[in-house]
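In structure tokens, one chain follows: the form predicted alone.
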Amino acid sequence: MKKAVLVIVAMLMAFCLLTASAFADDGKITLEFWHSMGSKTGELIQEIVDEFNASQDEIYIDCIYQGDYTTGGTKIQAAVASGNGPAIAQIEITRVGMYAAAGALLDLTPYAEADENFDVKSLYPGVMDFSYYDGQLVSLPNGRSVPVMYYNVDALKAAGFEKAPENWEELRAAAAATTDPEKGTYGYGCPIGDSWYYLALMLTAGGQVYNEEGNNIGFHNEAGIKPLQLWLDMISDGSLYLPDGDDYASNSALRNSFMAGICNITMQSSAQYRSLADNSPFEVGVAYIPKDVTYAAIPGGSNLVSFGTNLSEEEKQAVWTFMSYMCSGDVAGKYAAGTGYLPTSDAALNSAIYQEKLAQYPYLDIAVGQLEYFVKMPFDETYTEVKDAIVGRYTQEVIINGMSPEDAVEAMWEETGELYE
């Protein structure tokens, strides 16, 4: 057992699970279901659930926004420690694994099997890959991206370019022919405290998330070095967009200068793209995360899991209706047409609503060809340490503290080790 989750694990199987769920005074079976979506993305998901709670008379689901990843996750984690974890939840697809471990997902499994209007197998094998523990059916994907490579279209043209950056080399290229230091501009912006965005770098240059034993990182070589250095580099001769103070770190702070025309490329979850698209007063494109070596995709996003182990068998049955629905043809398509998100299944690739969008945002579908560009990932119950408290701390080393990338590489690969021991 990884020592770093020992504490976290041993709290969580500690407690039972009073989860939340109650029989209405109409008879409905009422369900909280927790989720991480704010903005339109929020308001999609609650029309979602409505449609939901109209289409019959039996459930009812409480649909109540957490905050962010981060903030809904300790959320839910301090929930589930003391015994009150939501029926549903919307969780960051690395931390499944940690309530996995802990025995803290019901099983889906009986009622997947029972099902003869909803098969599991229609879903892509890709946005699968965090679904099944142990033998067990513990989540459904839902909300699930990639990260990719957002460009202004015009700015680029401007500069002579008329395609994406298919490589590091045109990177570095368009980045600098955009970049206007008495105009304020840069040619790239990049979130470099999210090590998401580092380890999708990281996997085109040949590298692997963790190593073949799974007790360490797997690009503890140049494939890990090199992303570091490429950042350093566009630091160097002024590419490189960084946004003051704290928000160097800043998802929202580099989209926001995306769309002001302050840095004209930058990498975000594919989820971004209907807002992006929206609200910026040029064309946005969308490509790969260009590659050093290869393409490689590193998956992202969001899963539908269960606490409800203690529910009535009624209330289970209520909760993997309500599951199946999110994950169903019609409805995975409303949400990816209405967002960015992967439509999980050829059934929400060729709905009418998720066609209809395509035919408006050409660029919609970039992230379905990366599904063939998936990597492996580490499907533990340390993971999310790694990634956030090891990776993604050593990654501002370098770019804030001049840490070499070197020494960061090392770092990470010593202290992901002694998490294994």
The other form holds:
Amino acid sequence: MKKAVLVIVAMLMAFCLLTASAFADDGKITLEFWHSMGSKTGELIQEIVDEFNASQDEIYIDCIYQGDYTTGGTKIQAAVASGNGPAIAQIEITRVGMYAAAGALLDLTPYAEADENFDVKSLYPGVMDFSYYDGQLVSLPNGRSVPVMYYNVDALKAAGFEKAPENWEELRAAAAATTDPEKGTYGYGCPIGDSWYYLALMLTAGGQVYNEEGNNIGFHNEAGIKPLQLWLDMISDGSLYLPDGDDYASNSALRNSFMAGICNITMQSSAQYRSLADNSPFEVGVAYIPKDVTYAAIPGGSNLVSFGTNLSEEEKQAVWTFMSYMCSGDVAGKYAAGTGYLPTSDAALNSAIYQEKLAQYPYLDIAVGQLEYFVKMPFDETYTEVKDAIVGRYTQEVIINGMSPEDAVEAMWEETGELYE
Amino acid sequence: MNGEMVIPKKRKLDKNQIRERISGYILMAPAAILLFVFTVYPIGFLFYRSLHGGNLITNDPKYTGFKNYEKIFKSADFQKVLLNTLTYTLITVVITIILAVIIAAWLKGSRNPKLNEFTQTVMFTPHVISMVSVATLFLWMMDSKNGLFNTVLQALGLPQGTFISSPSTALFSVALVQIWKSLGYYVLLIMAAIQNIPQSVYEAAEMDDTPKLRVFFKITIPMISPTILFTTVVATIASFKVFDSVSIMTGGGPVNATNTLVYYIYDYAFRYGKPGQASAAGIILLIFVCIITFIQFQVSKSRVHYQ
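With the form predicted alone in hand, show me what the form predicted together with its partner chain looks like.
Next comes the full complex, and the chain you just saw is listed first.
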């Protein structure tokens, strides 16, 4: 008996030694890549990374899923604070500024300038808003999205709507027409706890995310009040479906309801298109966020950054090689085609795989049209607190607790102002 | 300490005594070092950090004095958070302990060992399941529109609950999950205490023909009071630290209705990049737990009977 245990232990040790040396001996540069994409999208990222690893034999990328943007962001902060930040990470765009300000990000400028195969200028200007800090190139777009409107084409047709609603009045009418209390179906659903959608509607009403000075909200006026009033009106129509939970939980609850036919129109990230289209038993339509006075798009999603400021020159070059690979036309095209994220350049848009998928999924490139409506976003660390703790919260105060929209916007303005004092 | 053991001040120690003392410190060292490194130092650092601004990754945060404390005490959010935490603790501790005592007493009195064993196993199982899975399951079951609970309630023709979708019921719903999960553990502890009560006391009561309810209140409860005190303290501290269920089920919402102290700390440290404010809240949590534990021990001095 004792002998058997000994043999097993010895075998285990030998195995450990073998596997350890397999990584150490071949002289490859091994880099960690942390990302925040679960399920199908995560598998797609893994596939892309596997292809990269197989395509050359100098760099090995270790692809690690770290939870959604919030959870992953937490881990990255803890790692960076202790000086062990990942060589490459995917971070939510509004957090880029914080790391850049602290000097934690690798300046990619020299590598980009030296690279003859990949031109940063080929990327769409709209997706480069979060890439430069103090003139340094600190991040590259990967998995960029915009909120779009999804609708159940069959249900809307049955109610006499041949086209997607283009403005708020049409949205309200279409939602009311497809609401059926008997069957428990709602016309329109929105995760109101996630302020992204409120901000998206607010922008179409002519507001701005921040004011000119960048020290308070830019919708301390009619534009801020109108979306809240729209939702209140839809509640009185009985057509607004509110998912339970908060943040990403409410988003996924809402998607499930949409796919189950419980709500017929919803607003979600463009990145959800493939998953919604593939899993819904009806035709899924995509359209711009309906406008009040103007079309506008609020950027979202993630960028790639490197915390490898302490890496060797060779490793830094490897970081760039991988990051530019991720942004290259074919790879970005494949990623966009498999999800609904924006293709980040003409090369991606025209890539064979993207065009092939576009033929199958006619709504895939709707979001691309929104690129020209991209608005400027604040690039500082306080923004997360503003959008979650202030805007998200007062939106809920109005919808759930009956606060008046005017008071809510006033309170948002006051509290944001205090944060910037 | 005994009087004879005090050594007069100026007397020199002989070699043996010195060696004995040194070996004492050496034996104590591992525990003392661990305690210092993992408890004393972090608490000290927490206080130090609470006096500084900056975010988690700035290298040398600026000293700001007690500004962080001032900020959180002034904020209406934080007051709500404190109130939520106290309410949550009160709900979970009171209900858990009362239910645990009643169930333990019932199990003790029941004459069916098979049923006893079965009930205990079933009740204890939730304790070993991870809170993350439990919270996720309850999140689905408590969904106000398509959840299991409301589907069943509807089928029975009963009014449906709002659960975590309404600020007025959300905190209670989260508390319910905690109660469901931890009840079995406390029942087990209290069962053990009841089984330790000498049979002779009950026999004496039986001879006097004491009514069952009187036996319960005058014998069982006083005899297990040390265990009740212990479980109350443990449950209180656990409720103060509630995080996972809040994080998964509600994210502190709707409208801050379930935002508790530890979740607030997490939000400010990691999401909003204000570790100074989070540390200040951490110090407040520490003070609260100390005060409540102290009060519990003081109150119980007159009420708890150690054998």
